[in-house]
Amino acid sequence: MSTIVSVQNLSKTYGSGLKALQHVSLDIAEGEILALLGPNGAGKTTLISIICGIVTPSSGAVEVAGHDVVNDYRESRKLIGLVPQEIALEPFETVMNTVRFSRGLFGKPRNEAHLERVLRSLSLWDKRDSQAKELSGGMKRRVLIAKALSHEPRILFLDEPTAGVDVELRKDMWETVRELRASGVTVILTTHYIEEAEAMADRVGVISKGQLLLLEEKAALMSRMGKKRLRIELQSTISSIPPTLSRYQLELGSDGGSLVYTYDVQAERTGITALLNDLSAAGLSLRDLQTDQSSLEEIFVGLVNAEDGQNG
């Protein structure tokens, strides 16, 4: 896939000192979502808002389809939609002359058919002739996106897009998400939900303090940095765990009838065969086996705990 936006060597320090970017280069594929994770602070929005065009960088360069974000600022807007965090409408126009505004403010011709297919596809036809101010705050973060891709653009940012929105209507979010990268647009989500990057993302980016961790496909990053834990419940409850077991790390359960031992996917021997002929030996009968992997927020809150301890 080609790259659609090019970040290389982007810094921002605001002027009161604090180093919001240090150094950020990435390239985002076109028709891919990437999910940028990161603790509160970490430079997320000040990236995002760079490439949109909203706050000028120190130093560096963003290119979105090849045109620079500073110097060809209205060709590069144009290709972008942005759903930021706060929720902003006016409370008494309609959700279709919403809409039909941001679409004008782009300079781009009326289109009423296209309007009506992003009103339907985030089930807000229904909603087109109410107030802003009569919508539920899920309905109003869905007006947000209509906003967004009313004039068509290439590449979506969604900045924290489901934050205080139920359950439900996240993962009809998550639907529409995986719908618009099926139709070609390019996706840039960040998320304090890590399910949100695991359920959807094609790779994940880590910021942490104004530095880019790493940016890495989910799949590939889960394998290399992942842990698996294989759980071994027993045929009998024990108080302790035998001292010959003590070099396997066990955990006991809390119920005294499981134990819990984790191990690296990536190593050349696991230690599970010798593990399970070492229970045998201790005289511990096996009920049954099973085995799940760490999760993608074990892993992001693992690296973060790192670079502070690096760092301090």
Given for the second form:
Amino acid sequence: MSTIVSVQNLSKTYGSGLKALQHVSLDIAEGEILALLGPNGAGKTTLISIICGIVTPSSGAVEVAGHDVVNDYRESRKLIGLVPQEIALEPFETVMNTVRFSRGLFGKPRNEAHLERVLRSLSLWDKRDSQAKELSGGMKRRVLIAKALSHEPRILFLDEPTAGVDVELRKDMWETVRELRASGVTVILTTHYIEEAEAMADRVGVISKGQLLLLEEKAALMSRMGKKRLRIELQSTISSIPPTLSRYQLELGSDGGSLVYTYDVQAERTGITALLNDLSAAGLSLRDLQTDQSSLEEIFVGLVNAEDGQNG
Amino acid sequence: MNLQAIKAIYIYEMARTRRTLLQSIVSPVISTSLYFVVFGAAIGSRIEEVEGVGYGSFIVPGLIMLTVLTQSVSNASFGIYFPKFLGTMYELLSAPVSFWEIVIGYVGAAATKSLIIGSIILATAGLFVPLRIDYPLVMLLFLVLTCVTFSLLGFIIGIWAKNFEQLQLVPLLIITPLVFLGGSFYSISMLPPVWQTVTLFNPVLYLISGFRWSFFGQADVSIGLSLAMIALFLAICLAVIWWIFRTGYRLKS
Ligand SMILES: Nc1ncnc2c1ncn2[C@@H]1O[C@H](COP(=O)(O)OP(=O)(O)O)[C@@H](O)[C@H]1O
Ligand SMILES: [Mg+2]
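Please move on to the form predicted in complex with its partner chain, as the form predicted alone is already shown.
Let us now look at the entire complex, which starts with that chain.
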């Protein structure tokens, strides 16, 4: 897939002296969903704001479809739709007028049919004549998405699209994002909910303290970084782990009827075959086996902690 | 040039004007009518004529200027302050528009609105006093230039203001006194010499004087000087805006 956004060695130091971004480089592929994951204050909004032209970078460069975002801003910005983190709408303006305004602002001629499609797809068509102040929080967020989509962007930035949104609406949002991707739009979203990145993204970038710690295919990330746990249910209970099994990383369940074996999926040998042989040699018969994989959350906490360890 | 964007901003801003049409237009008309009653009738009964023009007619250009100046400043400052206040500025900053296109859209809409109000006041004045306009084209030129220049000033104030107090204080504390002391209701030749000199430092004097000249062919200062002064304000405002956008002052971090 071709690169649509290319960020090269980007740094931002705010007037206060705060280093919000430090030497961030990343390429975003056309058509993917990229999740930028990081705690509050990590620099996610700063990164997006520089790409969209709201914040001036201190050093480094960003190209959108080959157009520099500073020198060739007209071309780069035409391709981008931005849904900001904070809900901001003019309270007395109607949904339709706001969306129409956005389209014009981005230099596109009137196209009521397109706006109707966008509003319908976001379940806002019935609300087209309502003033923003009459809408619920979830609807306002969707109006912001409609504004961002009004000018048919190829890239959509969603800054914390589900912050403060209840579970039901969050699932709707995920669905909306998947539909967008299906229509060919590249989606970059930021979140500090790991489950969100896990549920939606093709690739995940982890940002902490202004640095991009990692950027990887979600599946690869999970299997590379992930530890798997094998839970072994025994036919009978035991009081301690037999000495012949001491070379394995085993934990005895509190009831004495199960063992948990933790292994690295990435390792050459997982040791499962040997373990199972040694289990039967030790005279233990098995009732059931079950594996589970660590979530992005655990990976993420591990990464950020490792970073803290290095700095501290 | 992103003409679509300028059009979008202009239409959007004019729609806001239409929503608030009543208060935008009714209140200046009422206050102007009150000025006529108070100044025209009460004072005018003592001062019959100023330089050969009936007092009621004499104050018409100053009244129009008073309204047009304050309206331009407040319309434009509110227009651009609003997106800042509501947080919708992100959209302007992320759109493929140049800063000048933003200025043309906002200032164009604010100036249009004050031009409309100025015309309505002129028409209202015609109901109270006999009017003659010797140089209608010059009159129109002055009116348009004033609307544009002071809308630019308002735009600057709107970007500078950090809260509603600042937004309202500047027109109240600076613009209104300057207009009152700039000869709206008198000719400076009626002042003692010291005050005449002081008044010459008031930029608004030149606007009112020039505008009045276009009505009655007479002025405190020459029409050429008046035009030069308004060109100077225009240039200063444009330079400040250019600087604001170059540095991102109060817009970008
Ligand atoms: N306009 C600004 N001026 C100064 N500091 C800022 C500004 N915007 C953000 N910051 C700081 O930069 C850091 C990164 O912020 P941000 O990009 O908003 O992080 P995130 O979106 O990941 O929560 C934070 O410490 C924040 O306080
Ligand atoms: Mg943020």
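Bear in mind that the values here come from a model prediction, so they are computed numbers and not experimental data. The term rigid core refers to the most C-alpha atoms you can superpose between the two forms while keeping them within 1.5 Å. Numbering follows the first chain given and starts at 1.
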| request: Classify Asp278 as shifted (yes) or not shifted (no) between the two forms, where shifted means its C-alpha moves by 2 Å or more with the rigid core superposed. | output: yes
| said: My question is whether Gly257 is one of the residues whose C-alpha shifts by 2 Å or more between the two forms, given a fit on the rigid core. | reply: yes
| said: Taking the rigid core as the reference frame, tell me whether Ile232 has a CA displacement of 2 angstroms or more between the two forms. | reply: yes
